[in-house]
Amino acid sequence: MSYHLFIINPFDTPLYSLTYLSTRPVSGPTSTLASQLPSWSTSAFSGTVAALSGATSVKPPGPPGTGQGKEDRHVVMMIANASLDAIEDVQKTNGSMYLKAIDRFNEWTVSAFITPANMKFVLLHEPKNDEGIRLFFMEVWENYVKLQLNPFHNYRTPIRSPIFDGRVRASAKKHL
């Protein structure tokens, strides 16, 4: 199971990201996309697709996160910023900070929280664990904000803190 945090700037400009990898056992069914393919589907036409598109070498398909971590990555922004819609068509109608599954792509859940500064937490999960992740939203908006506090950022640049993303992943350890 894993799980991708992305922090948005109001103008839509990420500024930080995480990926974590969770070790904790599913407690409901769940399974991947590519578990609902047919095998013929993931094989076969793998080299047509990467010969349309100019590669030079093919890879197998793997699990996430193991061998194709860049092209993952790309993807999972892709969700990321496509959500960006619906977070906001949500937060006209929603008065609500935490809006839980927002948006669902493929395998993905979309939760996000807004702060009162227009900050979005976006987070793409596969397994549903609404309160772990409400617990979560509230300790990295606490983390954040004492990152705020600090006067020599600035709120429009990338977050670099190794303090901040240690506390992030303590966060994400102990809630997802």
The other form holds:
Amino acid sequence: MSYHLFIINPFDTPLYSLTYLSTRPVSGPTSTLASQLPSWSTSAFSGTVAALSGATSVKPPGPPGTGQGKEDRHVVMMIANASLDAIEDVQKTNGSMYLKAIDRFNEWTVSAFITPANMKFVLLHEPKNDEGIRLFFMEVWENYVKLQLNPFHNYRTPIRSPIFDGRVRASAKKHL
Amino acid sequence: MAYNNVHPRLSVFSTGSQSSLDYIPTAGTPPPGSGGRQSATPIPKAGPSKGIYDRPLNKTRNAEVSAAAYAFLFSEMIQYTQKRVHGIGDLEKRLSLLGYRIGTRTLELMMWRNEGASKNPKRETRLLPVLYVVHTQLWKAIFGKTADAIEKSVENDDEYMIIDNDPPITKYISIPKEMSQLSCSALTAGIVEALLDGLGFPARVTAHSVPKEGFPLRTTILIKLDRSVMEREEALK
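Can I have the other form now, the form predicted together with the partner chain, not the form predicted alone?
Let us now look at the entire complex, which starts with that chain.
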């Protein structure tokens, strides 16, 4: 199952994004929208349908290779950005940093974590994994605090540190 | 130096006396009575390098910086800024900007140290708790003591004041008579402004010197909150 993490700064600029494919077995029925529709209807629109239903494993005939990947990516980013509205609504009243699932989109659930300095970590995921996601967010937060202690760090520019990337990936592997 | 009978496990940097050849160094223990830095300490292995990501954040939690070293650094900062500005207002603005950069980092670090271990970390969303955070936790984290008073202005309902009787950072600064409006606590004001901004309470924060008998360096940090904050507070009441 794939997880998408976005780190978004208070100016709504995404600073960091990570797509992580988890190899853990997922419990519960995971039926994709595409598999429930009859096959004759999915063949023509299978690309869009697959993207909207969040399934990344459907491979339609048609445009080669990268076409499918790009569609998915745009939808995922659109979902993450749309959820920012929901986050900001909740942010005013909710006093916790870890906001559990704030938005749903077909099968994707959006969980968020807001740091004290108003940086938002948005995670798109399909399976439910509250505890693992919470621990993951805490570790990303710790790595982020260490990253921004750098006097040359600027919170308007994207995060390009390979060490930060490596640590977030390792943390994802451990918890997701 | 007798290269022929140098013990194979002795460091090649060793210029110790002949007697040190008798001593077989075990890892990490310096040989007794050998000279200074060139004694037979083992060459550090090229292991994984310790970057900032490996250091635990709580390591320097209670560490203190010597006031003298800090005063030195601060005086350099002020001199640097003073050369590049045309007036007191500009100088205070620049110091405030430097303080802002410190404040964003301090906010995250302070909150992480306070909440990083808890199961459900919380942020403050209401005004009064946030002001208390500034008054107690921020001052404790930076200066090691809490601020002396927190007051609400009677004329304007969007103004609050944090009073420090003896701000440590300006302790060794003497301000000439013609610049008596200047308060180098503008740095502290910048830190407070960054903290309020981060928590979602945009404000204009300035520092003013209000000497009282017994406390010649008494400083007030004046916080003037944005309209949007006051409206939000009204709505949430």
